[in-house]
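Okay, so here's just one chain, in structure tokens, the form predicted on its own.
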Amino acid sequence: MKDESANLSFRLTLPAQVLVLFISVFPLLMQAYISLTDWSPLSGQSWTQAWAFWNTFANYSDLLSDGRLWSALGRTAFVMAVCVPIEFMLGLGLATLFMDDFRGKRVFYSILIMPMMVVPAVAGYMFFMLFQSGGPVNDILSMFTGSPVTIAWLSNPKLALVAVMVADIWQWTPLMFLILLAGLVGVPEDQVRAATLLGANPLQRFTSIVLPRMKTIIGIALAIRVIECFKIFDTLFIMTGGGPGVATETISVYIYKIATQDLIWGYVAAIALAILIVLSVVCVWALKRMARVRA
């Protein structure tokens, strides 16, 4: 009876499974196919005829000598290394504060999560206006310094990336806050009370009881933000377009430029596929490591 029920369930869900498999696998196979060719829309032939421009693994070998690609990857890694830890620390601190009841908690909660509701492109335009030479950021600095401040944030190669990272931290700290708050709520209160009765101070309770029970939640929060930060595009592109020059060009912006301006689609497919494979390997390794920690 159970076998018949399982077979019926399989047959009923088979069309949906095939559709999902097609949607997932076909673009991946097409990308792998194009990455092995020099085909582009300017070739005058359909992508189905890309085999005529076959170059085997030439695109992948070009990745190793593409200095601009490696610079973009390094810049992306730098943004992740700065933004994700700051967002985590701010999110954890805010989540800890919101564990206690205080007047106006619901109002502050609504205000706090509002940035993540903003469309990234809109957030990019907001911070584009804030960091103008005559914008509010320089006005506030002028008030503190007592003299006019006219810093050209977005046209300065050293400061443009700082402005982009400030925008990213502002928008995505609330997401980290929500995930970590959910983890804090799940910590057993009786264990915390028992530790308090035994004389443990807040720091000891946090490090010995709360953090060990939040390892999985923390891992999930960091993984989500690392992956999303690696794909940063909308906010950055609206604010700087990858400039000045290539000072803020991350890997997503670089891929966009060579895909839409240079139209080197075979090389773009190779870059995207290589990044997908590397990120997948890193994610699998992180999940296995997390599973061993939990065990």
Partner chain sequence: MSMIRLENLVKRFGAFTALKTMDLTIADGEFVALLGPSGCGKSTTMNMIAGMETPSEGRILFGDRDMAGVPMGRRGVGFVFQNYAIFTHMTVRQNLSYGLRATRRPADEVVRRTNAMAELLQLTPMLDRPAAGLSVNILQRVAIGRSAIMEPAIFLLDEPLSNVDAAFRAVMRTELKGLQRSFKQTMVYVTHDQLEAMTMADRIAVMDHGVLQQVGTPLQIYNDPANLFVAKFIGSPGMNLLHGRPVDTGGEVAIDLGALGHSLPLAPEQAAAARRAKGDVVFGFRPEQAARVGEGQGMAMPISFVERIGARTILHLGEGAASAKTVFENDAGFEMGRALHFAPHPSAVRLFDAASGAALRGH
Given for the second form:
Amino acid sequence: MKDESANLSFRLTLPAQVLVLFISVFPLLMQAYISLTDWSPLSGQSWTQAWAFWNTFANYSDLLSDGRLWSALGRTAFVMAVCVPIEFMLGLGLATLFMDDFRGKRVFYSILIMPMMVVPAVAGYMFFMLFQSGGPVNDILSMFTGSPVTIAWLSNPKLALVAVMVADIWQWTPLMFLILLAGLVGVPEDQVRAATLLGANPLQRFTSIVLPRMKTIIGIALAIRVIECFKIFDTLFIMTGGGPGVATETISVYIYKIATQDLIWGYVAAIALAILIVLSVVCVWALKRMARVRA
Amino acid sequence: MSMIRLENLVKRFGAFTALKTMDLTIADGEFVALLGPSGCGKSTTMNMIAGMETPSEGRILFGDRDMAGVPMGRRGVGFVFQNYAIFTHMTVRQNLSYGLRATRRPADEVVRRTNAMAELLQLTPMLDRPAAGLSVNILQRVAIGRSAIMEPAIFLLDEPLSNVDAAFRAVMRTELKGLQRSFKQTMVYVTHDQLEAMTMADRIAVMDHGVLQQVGTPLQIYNDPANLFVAKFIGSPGMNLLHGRPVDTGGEVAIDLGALGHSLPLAPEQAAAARRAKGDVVFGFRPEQAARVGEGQGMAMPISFVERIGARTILHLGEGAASAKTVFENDAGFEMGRALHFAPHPSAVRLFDAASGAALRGH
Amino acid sequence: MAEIAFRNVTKRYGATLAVDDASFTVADNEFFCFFGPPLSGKSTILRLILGLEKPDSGEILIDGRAVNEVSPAARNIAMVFQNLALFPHMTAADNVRFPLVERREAPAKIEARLRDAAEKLHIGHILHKMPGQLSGGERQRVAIARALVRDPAAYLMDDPISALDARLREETRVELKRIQREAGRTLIYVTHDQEEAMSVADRMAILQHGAIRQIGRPVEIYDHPSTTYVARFLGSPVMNILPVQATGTGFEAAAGALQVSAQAQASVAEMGLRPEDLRVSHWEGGAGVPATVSEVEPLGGYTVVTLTAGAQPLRAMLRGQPDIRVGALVGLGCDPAKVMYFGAGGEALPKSAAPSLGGDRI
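Right, and the form predicted in complex with the partner chain of this protein, after the form predicted on its own?
Everything in the complex follows now, all chains and molecules, and the chain you saw is the first one.
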């Protein structure tokens, strides 16, 4: 009986499965193929003829010694390590705040989730303007210090990275807030009240009742943001273009640059595939760990 | 300390008044049931005592201490939720010991008291089982134990038996009552089931539409309901209520029940009440307090339905305004469609003012 | 019309035996009730009748025809669910019309059926309302009306009034019985409330672990339970079932309050007595068997008294509000004809014609 229905569901979903296979597996295979060659669109040959430029694993051994790649990777990891925890803490704080009723809650709510809806390109331009040396950020700082401030945010290698991270936090805290709010709403109110009546203080309630119930959703929120942050590109690219120099060049920016400027697609494919493999391994490991913690 | 006083308590939610001027004093160690249909304000009252809701007006005092502004964690009340609110990600032991751990009692005390509570509630064999997936009667004991371990002076229970199977309910009623005896706390129990209130409570506070209708011992409320609502709500089935007019029949007073004829002459106390009545009255008697009489002596109503429930036979009589129910202990060949001749015992008759619904008393 | 029968039906879910070799016949126009604790197989039986589940073995018959392979739709049986499942975006009338509109019946016929059902269920005045505006009892009646208009061969109801307040349940169960009589259809009903089962059922089946323990009229089962399980399960307060001690000439229970001679009952292991059959009198120097009152629960019309005779706890249900206090000494007695006898396996033993001794003086 059970096998029969499993068989039926397999047959019914077969067309969809084939389509998914085609959409996701085919480009992957194509990429794997190109990554083993020196092929470039400038070579004048179609990608199907890329075998003419076969170089086996040369691209892969190259990327191991590519200093610019490794520093881009390190920079991306740094942005991730700073932004995701800050977004998480801010999101959780705001979500906790929104569990209580207060005046103007709806208005604040709309304002809070607005950044998420701003087109990244627009957000990029917005922050580009904000962080100009004659821009509002410096104006505000001037008001506090009393003397004119003219920090060149986006042309200072260290400050440019700070500006980029501020933009990322501004844009993605709302998503964290929304996911965590959904999680908090799912915590049974009576259990929290019961803990209160038993004398637990807010921190104890949070760690002993709320947190255990939020484990899964926190895991999901962090996973989404880590993956997204790894791919950080659009806002950043408009603000700094990865500069000054390579000061804000993340992995995506680097790939974009070598793909569009240097046009060495075989190498690009190799980098992309290597990152995909590493990310997948990390994700699977994290998910397995989460499942174990839950069990 | 553990006496509870509610003074002029009012609760409004926006334009809706959930509770209208409630005054009630619950003595130390007393078991009081707040009884009423859904939406009568009983849970709102309970939540205000616990501190989960803030009164719109009036005061709540524990002993002489005004509870206004005291947060729920500081009131020292135990609360058993309708759904038990068990911490399902913990074991039974962790649930029981939660309060002690939260208030940072020494580890050896936590172990000792948790074991003692588990022993008392017969939970020892499942102490280290995860709370998720335990049966409902065990969950109830965990919920009670988890609150009782903090030794609160006041215990509040919000319909703890409403999720329980009918078959288990009787067992758990007995269990709950036994627990209250061993803990000796002041208990406030919210329920919509009059049988639960009757069997367990020292006193019952009957509520309807946010208004306290009557407070008294179960038998006071059963025998002398203050108004028509209480008369109908208490008892299973509720009191029979027939509209009528007092008539003087040469020194004695009876009630003219229209098409049903006259009632038997009233007992002296009821007669005095009837004499004072201004206008129409409602003639009430309990279904258990009617006896069969010979033809032409009491009331006659056709039997419209016979329910035999175990040893009891409930007869549904008449229809519309002229309907009543009687309960007999034996199934003495009652036939649907046949007329039943019956009369309530005169001492069991209660009269109510037809206009206000309030009970008419002889003194 | 529909007669519904099971012949040795068994249904397993994995290792769990949900229905264990069940056989029964529900007569046409009968109000038949399945009564048992949770997970005793009540709902599975309904699902089998409806055709939502297939039996692992045995036969399901409707009007003598095996329907094991007949689809649910072709069985023409209507179901009223526990959660009622009214469509919240439709008026009561549209909810009732729904099954007919689905079957593309003629509008005139639909309206006639609607009027008919509304009249039977007294819902004419609320037909224009949305389910959200109705009380629990009204929603209940609308749900039944929706089942009624289909004009099915039989109705199944799975604990349909359990969500109502206690008082409303008492009223609604009588309504249900009336509706079933007027509709003249077979009704199979599942409940976990024994008062409800006894009140509405023409006949009932008592279930335990998926097996049918006894089938009969409620009164029959109440007066002649086939096992101690059935005896305990039906009746509130629970029947006193007391282990017996051998005496010189026979057996006794509860310190001699119940006695029987060895000739009358040779293999008795337990004696049973309903709480309402236990007679309690004030102890004035030796009528009956002495017992101590340990608890008094006044219910108004009745008083439930818990007593201890010897070391044996017993419960008595007394009429009215007798003046009995906790701690008082009382005398116990009973009508020997009311005593039931059970063997070592819990099975009921036939009552012997020989009268039992003693305990009948009060």
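Just so we're on the same page, rigid core means the largest C-alpha set that superposes within 1.5 Å between forms. Residue numbers count along the first chain shown, from 1. Predicted, not measured: the structure shown is a model, and the values here were computed from it.
Once you line up the core between the two forms, the Cα of Ala16 ends up 2 Å or more from where it was.
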